[in-house]
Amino acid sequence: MIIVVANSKGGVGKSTIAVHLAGYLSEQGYSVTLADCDAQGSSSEWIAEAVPNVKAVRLTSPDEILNKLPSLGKEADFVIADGPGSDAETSRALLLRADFAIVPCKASMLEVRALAQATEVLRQSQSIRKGHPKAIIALSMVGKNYSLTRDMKDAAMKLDLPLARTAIVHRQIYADAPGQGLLVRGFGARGREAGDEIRSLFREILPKRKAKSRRASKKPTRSSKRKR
């Protein structure tokens, strides 16, 4: 499955949310494949320290991408895909190749209002594509006693873009990860509130027919039979 991770604007929380759902699920068990597409580079350099065992691609143009994410997505159980800020072409060429997308955004009516034009990219490939790929509005950096008012959720309605109930609060543990190489869980008891709320995400939102774990999926051999 190729989860693609989109908004045309930056600053959304993007890399974050790419880097720790790679996380999440090599946890799971998964093999996981982390195709970084902005040009930046910095989620594969994260994910590199953070996750060693997650293997890091660098995609650089929309042709490498519609060339190369197919073959990367047959290689592993998921391919998470972390999408530019501002490059149009980059982000239809992902959602092209996407099984699933997920768009952040920040809580507000006017971050909620202009995802009108942020997921432009993201209406066009469902046009294209017949509804795919499904996606899901995510909201990021919020405060801690934000809440969910009527008029975004009309806003989001709109999108016909369903919602995410979890968000991820704002906090400085997510703005120290990339410099320290870790996910939010690495940084011990400081970052348990941060990494309850980001599994509890991606529990809700990731859809419901995930790939079976090749790890868990393989048979015994007859030697681990006998040391049975």
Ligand SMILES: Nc1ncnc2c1ncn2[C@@H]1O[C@H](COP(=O)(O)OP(=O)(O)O)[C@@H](O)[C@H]1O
The other form holds:
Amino acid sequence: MIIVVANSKGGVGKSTIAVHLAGYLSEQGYSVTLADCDAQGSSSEWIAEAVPNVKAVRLTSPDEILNKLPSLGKEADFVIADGPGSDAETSRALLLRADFAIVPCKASMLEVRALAQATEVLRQSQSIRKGHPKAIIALSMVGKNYSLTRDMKDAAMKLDLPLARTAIVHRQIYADAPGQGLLVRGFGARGREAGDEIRSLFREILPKRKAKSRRASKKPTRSSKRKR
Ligand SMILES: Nc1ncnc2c1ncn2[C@@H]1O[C@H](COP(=O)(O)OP(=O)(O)O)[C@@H](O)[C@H]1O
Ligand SMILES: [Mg+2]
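Please show me the structure of the same protein in the form predicted together with the ligand, now that we have looked at it in the form predicted on its own.
Now the complete complex, all chains and molecules, led by this one.
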């Protein structure tokens, strides 16, 4: 399964969510590849330090994404693609290949309004691919006492995109994690709240069928050969 973390705005939490999702799935026993499709290459460096089990590859052009993503998808249980900030062609290539898209969005009315533009490429691809990739909005960097306003719910509904119930709170530890080469759970007690919330986000939004059927079978180990 190829999951892309996409929003054509920068600084909304894409890399943070992509790297933590790759780490979460690896922890569950899946083989995972992180496809870093941002020219800055920061998420591939981060995952290499934080979770060496996850294979990191950099895909630097739309052609490379269109050509290589399918075979990467066959080699691993999950490919997590970290999208770029403002490169529509790269995003388009990713959304044409992905099975599922997570769209992080900061929790303010301005950001939610800007989503119409930020998800235009997503809607083009859903229209070309008869509704694929399925997508969900995940609110990120929300204030501790934040509550979802009616306006924000309406804005998401207008885009015909579901909104995850679990939101990622703005916490210093998320900003500290890449510099330390850690996921938030790597910080021990200090990272517990963040680790719990990001895990509940993934549990909530990951397509259920796949997770269940795998978990019911024997947990694969790193060295076990995958057969499909
Ligand atoms: N929930 C959060 N709380 C605090 N800082 C965050 C959070 N999520 C991300 N950040 C920080 O905000 C900045 C942008 O996040 P990043 O994941 O790199 O976004 P993007 O990949 O969309 O550009 C980074 O410095 C990151 O460490
Ligand atoms: Mg990024």
